[in-house]
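Just the one chain here, the form predicted alone, laid out as structure tokens.
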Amino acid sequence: MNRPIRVAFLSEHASPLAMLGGADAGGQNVYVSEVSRNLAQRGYVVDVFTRCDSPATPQVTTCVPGVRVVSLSAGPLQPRPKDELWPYMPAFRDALLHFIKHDEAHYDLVHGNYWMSGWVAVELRKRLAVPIVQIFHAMGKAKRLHLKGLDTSPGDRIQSELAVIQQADSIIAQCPHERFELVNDYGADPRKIALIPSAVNSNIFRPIARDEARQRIGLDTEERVIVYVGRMLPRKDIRNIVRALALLLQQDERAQGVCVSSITLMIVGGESEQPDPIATPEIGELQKLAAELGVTQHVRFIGKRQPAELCYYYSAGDVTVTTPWYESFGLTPLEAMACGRPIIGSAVGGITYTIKDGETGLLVPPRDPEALAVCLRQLLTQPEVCIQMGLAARKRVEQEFTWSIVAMRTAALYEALLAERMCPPLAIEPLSLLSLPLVSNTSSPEEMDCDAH
């Protein structure tokens, strides 16, 4: 092909424009700036389709060479929660089709992120005739199970899930428990899943000298500092950190001469600059659960800030803690190994994959800050334990988990599937890069019924 390839990256709620720290502001915003960028590095056309929530957004907004990003008018121009989004993937779906045409756009390949932007995206199919590559970034099937009652997907959702495995060219799964539930909880082909896990830009997540960050950010304390950051919401579990927390000051012994007492536990995150319990609620949760575990003045709430400060938040701290019910990946543990520290995760989904148990960060079982308290004592009495998981941390991010190394085999998962259009399937060398399988042929897609939103 001697122009370069164009692809149509869709993410309906998770735009790259978007200021990250919110509720629906997370992984997915950061993984579809960060490999549109990377892929235009190489190359690639991408314009990356999402949805408008202002009037005063531009409909096609330049981010870098290569990359547009495109806000189409589907429900109103105002933010939505995600899960109010369904009614309006049908607008989504028309307005992306009319920018085509009047746009003289031709895409090559369709990118869809999350399990709406996936039926978008097999419509597409249907019309256009070109390959369609899906992530999730999080199944219906594990929200339902680990939320419960408190899950609010639509009920569409799981059977949405289905008819996109079943119709994709290919699944994107980042990390290999995302795989093992597409084959075990859907069916999925295991020929067209494609491994390839996400990353962190290890520039602006790196290493910075304990005192100078916590100088930078004017935290004003010789004790020893846990860090959380991330989305504020209840399956994230910050209150089993608060718990774990008060285990800890509870039990005030002394180790190696460090005493265990003088802890901060420092939450960045939040719907504002500012801690806000009112307009992030959870805030008013853990400031509650604080104050009835005595532990008020050993907590600092920080409010959201964005990636260029981060770096300085992880490197103020000496362990970083990320206990959520359940994680599909996970960037925020990347992001302090990145930084050269240590973290103490959940030992569930991608996090059991970035972390290396007693090599780059220790895991522990959900909901259960007696063991969490442990590690955290185990850790915050040695130091050098400390230091040595950093770099043993930053060194892992460097050889497996950056952004140009997603580009690379997601640029290869593409060509192959683009070779396999042109060439007849049995023409088609196996494909041997790292664990991205050759991805086979599908049916025509089935229809899928929309109307009953």
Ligand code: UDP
Contents of the next structure:
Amino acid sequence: MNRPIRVAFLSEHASPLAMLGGADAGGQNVYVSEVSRNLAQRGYVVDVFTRCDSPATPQVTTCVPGVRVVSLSAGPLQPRPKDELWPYMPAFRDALLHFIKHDEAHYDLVHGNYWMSGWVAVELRKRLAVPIVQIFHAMGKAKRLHLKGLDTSPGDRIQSELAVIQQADSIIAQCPHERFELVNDYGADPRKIALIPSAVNSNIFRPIARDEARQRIGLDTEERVIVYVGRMLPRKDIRNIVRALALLLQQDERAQGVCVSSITLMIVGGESEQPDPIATPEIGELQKLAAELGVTQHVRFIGKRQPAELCYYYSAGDVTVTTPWYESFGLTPLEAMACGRPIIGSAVGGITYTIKDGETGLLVPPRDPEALAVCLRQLLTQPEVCIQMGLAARKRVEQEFTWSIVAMRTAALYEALLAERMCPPLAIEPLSLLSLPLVSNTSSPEEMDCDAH
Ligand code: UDP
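Shown: the form predicted alone; wanted: the form predicted together with the named molecule:
Now the full complex is given, and it begins with the chain already shown.
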């Protein structure tokens, strides 16, 4: 193909333009931003379609040459929790088809992100006769299993995921565990699954000397510092880190030791730049827990920070910790590793793949503060081990987890799919787009029972 390959990237709730750190702005936003930019560097043309959540957002924003973000009107022009967006997906689809018609755009391939955009991608496949690649970022069955009654996903999420898995031409799994979930929990055809681990921007996330980093963020302490970075959700189980911290401090008191008795836990993330328990209820829960356990003065809430600043927060720490109940991939372990810091992570999902236990960090069982306290003590009392692990971590990231590798593998997948079709992509007949009948063996969201609402 002589002209550039054009890709429609669908990401209904996660825009590359969003500020990161809030409840619905995390890893998926980073993935969409980095993969689209790196594909553009390889000569692809990518339009990222997201839902417009403000009247002030322009319809089209050019991020870098080759990447545009298109904000589609579907539902209220204000931020809404992602679990409320499902009923607006037919409107999202129609707005996208209108855009194609008016922009006279054509796409060779559609890349769906998350299950709702997966549904839209399947709809486009029927109308545009182009292949679709799907990446879920998180699976509904795992969420239901772990969150139980707290899962606010629409009731037909899993049914929709099953339909997308059947109809997608290819599905990206970010780690072997996700491939296992797709095949075993959802009956996906293993031949359709491409394993493409996500990555970290190792220019943004780079090692900085500890004292310089602390000075930069105004952290005036000689204490040992444990860092958490991420969204402030119960399932991220930051409470587990607070409990482990309390155990560590109690053990020291009992032993009258001096090893780790001066520790600070720094928690980065939330809805606002200033930590606010009203805007971010999980901060309130953590403050309550810290008070109950008598460790309030050892816990500092920072609020959300953007990637350019985050390397100072990771680098200011001696060790980073993330112990979610479950995690489909998890970018924050890679970010800590890229900053040359050891990471303790729970042995779930993609974290078991990114952390080399004993080499670049340590794995612990989830929901086990005692085990975490043991690992924290092990690292905080052995700075030389931390240095060695940090060096190994940075090396692992540089060799295996860069976004240019992700883009190279994604491009190879696209090209294999396009070659399989063995025919040039169809030119879109803009006028006929919206009048094509919907040939579907799945219900559309408006026909389905959204009992979670
Ligand atoms: N993040 C951020 N600022 C914050 C908190 C988090 O930029 O204040 C970013 C973090 O650096 C990471 C992403 O949000 O890139 C979280 O991704 P991860 O895969 O770890 O978790 P997910 O959001 O996918 O559950």
